[in-house]
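Quick heads-up: it's one chain on its own, the form predicted on its own, in structure tokens.
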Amino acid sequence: MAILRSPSRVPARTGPVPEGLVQLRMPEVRFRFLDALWIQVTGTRCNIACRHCFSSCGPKADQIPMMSAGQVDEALEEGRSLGMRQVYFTGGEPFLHPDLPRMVRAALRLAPLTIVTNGLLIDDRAVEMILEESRRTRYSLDLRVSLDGTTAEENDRVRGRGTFEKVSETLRRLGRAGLSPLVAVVEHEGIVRAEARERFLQFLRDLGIARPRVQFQSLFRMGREMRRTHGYHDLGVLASAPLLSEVESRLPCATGRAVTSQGVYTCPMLVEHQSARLGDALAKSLHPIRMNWDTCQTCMLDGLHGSN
């Protein structure tokens, strides 16, 4: 029998579900195949400290150290041997890594690559690197650029003063180079995808993006976001809600794993939780997991991927 608790009586929190609720047998997610290999190349080191960041990244955040180029090479090779279909470089901010061009080239020898970035460090030199590596490979090199509003008032309240103008200039630079990045929008207060989709697409067209793409992402109530607003209230929802097969197949833990300098984790949202660590070897992590973290509510109930 599921235990459901009232949000008004349960303190907001995030992290592993308490032991008493774990005994309710949280849904099990079977591992299907290695589609996405997430590599946290810069750990939690970032050039900004977004107020809604789910992993508390920032300029001084070193709880997860930066990976060496050698560690990234090892992760890529192990991923290749296990049939990975695509690679994501994330962090932190990947463009802070001094060896990023080398690592980009290594990844593109094996699979399509997406760099998840805030866009603030993409200068003309970085654009040239992106264009050059794109010409060298038969695989796609994509950028996922974060922007949380079509005005400074919307975006800067969570990403920091001045970031809207700087990211807008980056998008103009990418547009002039003929690149069409995917713009990722977190649905924080004031951003509702049903109302904002066409507004974002037109905004990107006005910046010179020929083929604008927008992905709306649900808010993860963990990390710095938990302190900004609140964490998860209803700790029994995972035990009470059925895991439908069509939902299970879309969960990141069903077809992906995250590699950091500290080991392999179930997904990129849980890299700060030692309870989500699956060991040192990627090959030994490809097994079913249970949704034992309250963060899993967002993926299960709201959806992770959003709409493009």
Contents of the next structure:
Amino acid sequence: MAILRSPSRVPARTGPVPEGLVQLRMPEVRFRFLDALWIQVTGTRCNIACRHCFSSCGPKADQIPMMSAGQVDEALEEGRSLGMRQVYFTGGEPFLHPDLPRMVRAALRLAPLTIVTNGLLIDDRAVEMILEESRRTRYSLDLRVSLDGTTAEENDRVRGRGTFEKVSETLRRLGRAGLSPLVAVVEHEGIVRAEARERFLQFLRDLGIARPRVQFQSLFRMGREMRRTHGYHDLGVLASAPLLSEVESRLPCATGRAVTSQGVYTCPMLVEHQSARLGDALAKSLHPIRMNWDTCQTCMLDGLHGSN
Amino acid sequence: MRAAFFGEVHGNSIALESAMRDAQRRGAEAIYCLGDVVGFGPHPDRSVELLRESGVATVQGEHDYAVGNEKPVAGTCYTNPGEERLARLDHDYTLEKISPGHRAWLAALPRRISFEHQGVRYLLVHGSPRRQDEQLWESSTPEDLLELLARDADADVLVCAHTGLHWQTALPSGRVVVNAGALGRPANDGTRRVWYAFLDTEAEEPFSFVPLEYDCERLAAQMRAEKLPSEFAEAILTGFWTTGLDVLPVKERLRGRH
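The form predicted together with its partner chain is what I want next, because the block you gave corresponds to the form predicted on its own; please supply it.
All chains and molecules follow, beginning with the one already shown.
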């Protein structure tokens, strides 16, 4: 892949390109299948404010409001009619939603569900709910719990003081219940997936999780993270050449859409960008998009690497 | 009509031979193979020979495509660096061992086989009708999606494989989806048995799954002799998967040991 080192000539992301600049046409991504329906159930409302959050979520963040259970039902119904494979509840923090149990049940009537969570609010009652809802359905109910270090020092640097101890306790609780959450690790600072994988797996075994699962995720340099590492300015920009088909098929925007209380977006990373809003209806959002945003570079590199 | 459906042979010619005899004993008039004839197991030529000599109608899996066309395997279940290394070793082994004639046969396999019997339209694919490497697991494939896939492919009965675990479901429309499971390795259930699907159109429940005992010690010995990864032989002998676990949906994952 050719990378141009001319970040100042990236096409405008929020408006027309200023006169005098050459308009590069960014790669087009065709929509393939609705493998992932991301539903941002709690909007940007979260109980913590991670320093590397790609969408500026936090306790007072109300730029994207919570969805009502009725809105979630509508999204699920629309996803069902379009052949969705997997539903994700995201936020913010989904466990802040007062109607979460009802929404979990509604999703599991139709499809497998993953709740993307920081794990801090998963108490014994929440574990009971997870076990009960898992028993009631043929589909998998999965938890994707964020953990960004195997020590308090490593994790709390980005997720906030005290979060390491609390999430460790949640993981122990889930392990005792015989559950195995997928632990999601963002590659921040020194974390490199190839080296860190076994360290995290062993950490989870030590917490009592018999079948540890870990997934590494790239750092998206946007949202609150931009204030920490100053976005993408030190990287090049994507070339406008067509994508290799195997890269294209791995992009989240080729196989998913994100629904929020404010409409349908290309992907869960771009829900704070009005320019990534595709409309009100999921059915009308399944058209090709262009990789017009800085953060698309991260997904393209992930697509090139292709592994966890 | 009676017919047998074999999924995921993966070079396990010993189980394949046993399954062919077993299916014939049960009165199968036809045997179908759902692809991934090669990869994972030793001596890839032997499985191909068995299928070709017997005229078993075979669908192409993503390993067959990759070996047939000398390309990397797409959509692999090995999703971390350690497992990718094993997958590369295994793929290189298969590419080295397969004879050119069999390689061409793998490359030429169809992506789907369809037939009609008593007005019922059957469609056989490796992954799904729309993707050769799509994984249709029991706990992660919505019923509504299965309806769409079968309807769009004009199938009343959809038979697939690719994931290694067998299951079936009758959809509200009356359509049926069957994942035939795998002959190549056990079903992650702690037994050494492998499984295939059997159809008897006169039976009350037309599709059933047949557990098969075979000489897995001999397979493991061949794997060791061929210097295939020890993790593969361990899965064969313990009945629990040791690799490819990351892609398992959590419900299926929690049923295994690892």
